[in-house]
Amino acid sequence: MEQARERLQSLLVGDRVEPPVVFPIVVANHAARISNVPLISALTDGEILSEVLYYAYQFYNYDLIMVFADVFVEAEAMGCRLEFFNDEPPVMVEPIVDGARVAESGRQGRMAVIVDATSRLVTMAGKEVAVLTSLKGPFSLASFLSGPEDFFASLLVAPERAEFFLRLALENQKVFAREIIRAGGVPFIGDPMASGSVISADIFARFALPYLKELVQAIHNSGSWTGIHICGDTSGILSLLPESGAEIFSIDDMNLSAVRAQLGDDRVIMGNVPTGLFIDGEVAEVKKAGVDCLEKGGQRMILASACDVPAEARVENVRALVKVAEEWRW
């Protein structure tokens, strides 16, 4: 059998994979948790994120590697400030609001803390796997700079003000992106704020889009391939996200058959097994859903979670899902 790396780049040029690729999206929260791992160690140590998530890769025999940490990694960098805690993910205490700035080297912070994890993985698993590492969509960045409420206010009554705020988190991703790429690593595109779950579809075609248009060009034009994915219900902009140019759209809790239908067979569709079922569900209830998931994705298909495998989440029902590809054929 092909190893995971070689299965990926056939499904993104249009070949036939089987198995299908499958990962259940294991990050910092559930790979520390396995690992007997405070989560604040992970978070905030190249090495222990690296060291973790490597250790989930090889406990559940998954087809690719992903290195997030938490959603504020790059606000953080750039001037706001949070609380961390133990083994809970940090919160955001304060918005940058004025004097937010672009962290030039790419390196600023924790995002140091990223390029280290990817680059140390990439040495560990790269020949066998991709190692893809997440950063935030320009929009999501934006309003956490600026703070959600106000940045989703100046959208409507201010739009200068969300621009300002979307340039600069657009600019500072370019950057992050570029040395993602030269650790090694396949920039993955996360914009939960980008949801059709809380804006309307007007909204992020003005706001969003663009934005994640150029930050799309500018790792193709850095010589990578890329994904994104957006949380919540997606229905309402599915027919624009392929503008965005990405490869792979990660798609949260919603019927497959209607994002097939929308995006066409030409595209990579990646997910959505509910990540509910991971915590409260039977091994049945998780086989059940990956069969589903491939049935109504077709071959075009990556098998993973909706979104990220929950911390407490339970190991037979992971291991389930990755049990589902192993056993698939077209």
The other form holds:
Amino acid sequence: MEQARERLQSLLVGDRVEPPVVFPIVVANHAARISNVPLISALTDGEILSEVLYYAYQFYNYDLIMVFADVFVEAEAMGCRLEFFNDEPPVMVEPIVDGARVAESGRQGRMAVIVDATSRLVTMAGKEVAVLTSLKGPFSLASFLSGPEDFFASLLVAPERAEFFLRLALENQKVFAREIIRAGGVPFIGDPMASGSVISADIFARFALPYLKELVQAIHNSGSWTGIHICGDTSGILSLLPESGAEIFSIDDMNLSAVRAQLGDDRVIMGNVPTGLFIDGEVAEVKKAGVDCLEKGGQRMILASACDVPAEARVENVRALVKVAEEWRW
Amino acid sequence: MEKRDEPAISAELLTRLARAVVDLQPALVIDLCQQALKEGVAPDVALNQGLAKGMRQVGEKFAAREYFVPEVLLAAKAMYAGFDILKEHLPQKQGYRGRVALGVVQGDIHDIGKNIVKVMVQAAGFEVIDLGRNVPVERFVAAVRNGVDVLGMSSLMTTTMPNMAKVVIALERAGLRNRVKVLVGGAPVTKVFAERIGADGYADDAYGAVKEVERVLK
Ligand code: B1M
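Form predicted in complex with its partner chain structure, per the form predicted alone context:
Whole complex next, starting from this chain.
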């Protein structure tokens, strides 16, 4: 069997891949949990983050590694204040509003933790598997910088204010993406606030898409491919997503046949076994959901969870998804 | 101010007021509220048949996915702007149908849904005390101790849902459980879960939340 890295490359250039690439989206929280490490250590120390992610990768034997700590890494580096807990993701207690500025380097604050973990993982496993490193889409980051409520109001009544934060966020992410690529990682964009559960297609087209496009362009210019994950119901904006230019679209819990129809047969889709199933479901249910994804999504699929695998997911359920891919023949 | 006997004019004014909320026009809402007072429309009528009616229509548009979160929050801003004008003219406190404390449980910052529930509950005539997000158990308990009729908790993550149960237990321990009705909601919360932790009610959207508040206070 070809190594994970080669199978992913084949998928990206349009070849049929067997077994399909599989990745239950295991990130810091679940990885720390199964490694018996307090989450906070993984969120604040690049070496520990790389170790727990590597442990999870070997433990489950899936085909990608994703470096992701929590959604506020960049916002914090740019000046937002967070509150940390031992075993829960941090919460943002204060946006910056005024005095927000682009990080001086791609290693400011905990961005350094992410870059450090990326380069360690590339050294540990880069030959066999691609290391994707998550960064926020400009829309989500801008909303954190200005505070979501303030940002939402700006979108409708003071677009120039929203655009100010969007520019700032975009510039920061360009710097961060370059640093990730330098470390050997593939920047992978997550834009949870650009969700169709939160904003309309019009707002998406005007305030999220153009900035995504520019970020993707910058990533391409630095010699890397990229992907985009948007949480929630994105049915209203799916047809716009390809305009971003990204190579992979990772989608949340929604009807995959409809998604495939909207995106077309050629796009690589990543998804979309509901994350709740990994906690409450039985192995057979996870398997069924996995098979369903491959049947509906077809050959141009990365079999994955719909969003990140929850910390308390049952190990046998995560394994079950990997197994679906292993046993699958087109 | 003399109450003018021109119901047709005031009906038209109220319709325009409701529409100004739906059209997300805070400045126009302010103008129309001032005009309504000047023309002798009773402030509680302007509130219920103008502002709140508009907000209900906004809620319907949200449910139908015609409006999204930014639109609802801006409509709420318009409603509050109007409410600030009417407030001074309302009979003292009598305006409120009850007092509701709302918060997102500890460890959880998903407050968009809670904020929408807040807007709709306020529009229905209840006083809302907003405890914010990432609210520790003790803060919920303190809110009940200070006197509220309903305690509403929101959680968007399976990982933070158990904190709702902790609040219910803490209320029992503090001997406060009988003083308050407890409502829970948020995407992963279910009716079964609500019953299991001993909550009095559950709703899966902001509309339902208003109905539940009304039901438990009956
Ligand atoms: C009292 O009575 C009541 C009655 C009714 C009540 C009620 C109370 N409260 C709500 N209701 C009801 O009425 C409201 C109006 O109709 C409704 O409210 P809702 O809140 O359901 O609906 C809102 C109007 C719109 N919906 C939303 O606002 C949620 C949308 C999604 C995309 C979402 C968003 C936007 C965000 N997120 Co996150 N986020 C997701 C969501 C995906 C999804 N599929 O839902 C979800 C909730 N997030 C999740 C996760 C995991 C996370 N998020 C995180 C962060 C964020 C953002 C900051 C980016 C942002 C929140 C911004 C904010 N200020 O709220 C992190 C958590 C940080 C923390 N400590 O809280 C993080 C942990 C990500 C990470 N790994 O770091 C998932 C939870 C999974 C789980 N374990 O259950 C998630 C389901 C995504 C997924 N598919 O996995 C009803 O539920």
